Structure formats: C-alpha cells, structure tokens
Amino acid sequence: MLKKKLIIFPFNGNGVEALDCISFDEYELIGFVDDDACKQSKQYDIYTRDILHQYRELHVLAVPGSPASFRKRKEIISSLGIDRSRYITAIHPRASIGRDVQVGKNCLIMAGVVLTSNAQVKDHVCILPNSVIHHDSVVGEYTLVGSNVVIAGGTTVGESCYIGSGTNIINGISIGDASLIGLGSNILKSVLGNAKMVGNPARDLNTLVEQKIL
C-alpha cells in the first residue's frame, strides 16, 4: 500500500511525542515544519512553511501550544492556510477509546488515554498521556488537555483552553474558553472564560486579584 506522507507542525515537545502515535505502516514521515530558522535535528528534516503549498499531497499534523501560547493556536493553526481535508488524527495504541465516541481532525490522543462512551473531542485538540475523559463530556476546538487530568461526566471544556496536568473537573460543569487551569487543580464549580484556576478547590486568580485578596 502507498503510504501518505506526513509533516509535523511544529518541531516542539508534542511534535516529537506524536510520532509514538502514528500508524508508520499508513504514512511515511517527511519532516517537520518550523517558523524558527535555528531549529536543528540530526534526526529530523525541518523546513518552512513552504513546502506545505509546494506540495499540496503532504498530510499535516499541528500541535503548536504551550501555558504560554495556548490562546493562540486557533491563530497559529489557522495561519498555516490549509485545507480541513488535509489535517491527520493520530491515536496512540495503547489509547481506549470508548462506544460513540467523536474525535475531530487535526487531534494527538497519547498513551494511557481513555476517552468513555459518548465523549466528544472536538478539532485540532491534544490529550496527553493518561488522562480520562468520561462519557458525554465535550473538548472544545483547540483546547490542549495535560497528562493524567481527569474530566467527570457530562462536563463541556470550551475552546482555545489549557487544562494542566493532573487537574480533576467535577462532572457536569461546564469551563469558559480560552481558561487556563493550573496544574493539579481541581474544578469543583462552573468557570467564566477567561479564568485562570489555580488550587483545591480551584480559585479564579483574575478574581482574587480584583478583590485584591493577593
């Protein structure tokens, strides 16, 4: 069989983990794509943007995204100009992924991971390793989900969030877009968007410093 041939976006941490989660039976991988100049590999071949549109067959996997720049990847992912059809999903093997369940396009679901029947994984999302999401919870576009988080049942993440490693979300809330939940939190209310959760219980630090408790 002809394998497809693959480019990872960016050459980053998850870029480097996302190759445990590829078929290399189904695709061939050419490289990764980098914005920055001084990236180097002995391993890899890196290379502009350009060869994305030189080369309209390649298949593309993007996982741009950090604590830093997560509110960004909708624009970063976006800029690189590509067509839906061309964007790849990569599943570890060693993921479970339940009856009914829906994962978008353009998303890396790591080792350990186990998506419960009925969830939902909308497009262009990272899960890291071991990390559980229960059924008929909702992981909203964008959003990047750190190692061994744990999201109770019928809870809805919204887009463009970072929901850091270790963290625990009560079941039937529902998390704002674009929040960030620090590492190990646990979630036991609904949160605005916007929000920067931090503790257990998790507190709002945007509202702590409003009330200038900090």
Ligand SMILES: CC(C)(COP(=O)(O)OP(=O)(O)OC[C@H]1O[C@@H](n2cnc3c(N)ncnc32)[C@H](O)[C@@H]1OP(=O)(O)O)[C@@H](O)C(=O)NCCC(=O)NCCS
Given for the second form:
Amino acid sequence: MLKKKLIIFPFNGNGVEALDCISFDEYELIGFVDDDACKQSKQYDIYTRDILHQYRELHVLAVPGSPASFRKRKEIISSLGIDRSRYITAIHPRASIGRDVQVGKNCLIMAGVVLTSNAQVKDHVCILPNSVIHHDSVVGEYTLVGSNVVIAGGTTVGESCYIGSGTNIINGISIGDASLIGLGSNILKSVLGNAKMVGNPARDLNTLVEQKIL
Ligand SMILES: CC(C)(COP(=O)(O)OP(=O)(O)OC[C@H]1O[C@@H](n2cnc3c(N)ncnc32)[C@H](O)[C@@H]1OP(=O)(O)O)[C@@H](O)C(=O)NCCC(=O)NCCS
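Hand over the structure of the form predicted together with this ligand; the form predicted alone is what we had up.
Once more the chain from above appears, this time first in line as the rest of the complex follows.
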C-alpha cells in the first residue's frame, strides 16, 4: 500500500507525542513544520510552512498550544491555510472509542483515553493520556485536554479551552469558551467564558487575586 505522507506542526511536545499515536503502516512521516527557524533535531527534518503549500498531497496534523498560547490555537491553525480534508486524526491504538462517539478532524487522542457512548470531540482537539470523556459530553473545537482529566457525563466544554492535567469536571455543566482550568482542579459548577479556574472546589484565579485571597 502506498503510504500517505504526513507533516506534523509544530515541533513541540504534543507533536513528538503524536508519533506514538500514528500508524506508520498507513503514514510516512516527512517531518515537522515549525515557525522557529532555530529549532533543530537530530532525529527529524524540520521545515518552514512553505512545504505545506509546495506539496499539496501532504497530510497534516497540527497540534500547537500550551497554557500560555491555547487561546490562539484557532488563529494559528487557521493561518496554516490547510483544507479540512488534508488534516488527519491520530488515535492511539490503546485509546477506547465507545458507541456512537464522534471525533472530528485534526484531533490527537493519546494512549489510555476513554471516550464513552455519544461523546463528541470536535475538530482540532488534543486529549492527553488517560483522560476520560464520559457519555454525551462535548469537547469544543480547538480545546486542549491534559492527562488524567475526567469529564463526567453530559458536560460541554467550549471552544479553545485548556483543561489542566488531573482536573475533574462534574456532570451536566458547561465550561465557557477560552477558559483555562489549572492543574488538578475540581470543577463543580458551570464556568463562564475566559475564566481561569484553580483548586478544589475550583475558583476563579483572577477574582482571588483581585480580592487579595491569593
Ligand atoms: C493556572 C496556571 C496556568 C498558573 O497561572 P498563573 O496565572 O501563572 O498563576 P501563578 O503561577 O502566578 O499562581 C498564582 C497563584 O495561584 C496558585 N495556583 C496556580 N495554579 C494553581 C493550581 N493549578 N491549583 C491551585 N492553585 C494554583 C499559585 O499557587 C499562586 O498562589 P500564591 O500566590 O498563593 O503562591 C498553572 O498553575 C496551571 O495549572 N497550568 C496547567 C498546567 C498543566 O496542566 N500542565 C499539563 C501539561 S500536559
């Protein structure tokens, strides 16, 4: 079988971890694309964005984003100018995808992730190892979910959120767009957009700082 050629963007932690999730029976890794010309690797070729436009047969997995930059994921991914059909979705062979689960394009689903009945993962989402998204929950476009996160049933996480590792989110609530949930938080109530929640029970870090509680 002729293998499909694949580029990963950028050369970051998610991109390197994505290699564990891709079937190299199906794909041939051409290398990474990165905007930082100083990045170097002994193992992989690193290209500028030009390669994406020179060779339109290349498939792409774009996984930028960190707690510092997650709100810009939509802008960064859109700026690549890649048709939706060129994106792949990488699902680790030891992830569990339940009945009637939907996973969009350009998603990265790492080892041990469990998506149970009717869960929906929209386009451009990364879910790190051992996280569980329960039945009827929705993870919005461009959101990053850390490792060991539990999202209980019927909860909606908005677009462009960052859910820190080890977070638990109670069932049936919603997390507004562009919210940041700090490492190890327990979210027990719905959260408005652009929030920055930490702790157990989680509280808005911006409010705590304003009130001089932290
Ligand atoms: C929330 C977060 C982004 C920090 O935001 P920040 O604005 O830089 O906050 P600071 O580090 O300045 O901390 C401000 C205060 O909040 C507290 N705080 C920060 N993160 C916290 C967290 N996750 N839980 C509880 N308290 C936290 C700090 O202890 C500090 O309190 P202090 O002033 O009494 O010392 C970061 O701590 C975090 O949780 N990032 C997610 C990391 C993650 O999940 N990584 C996984 C990668 S796979």
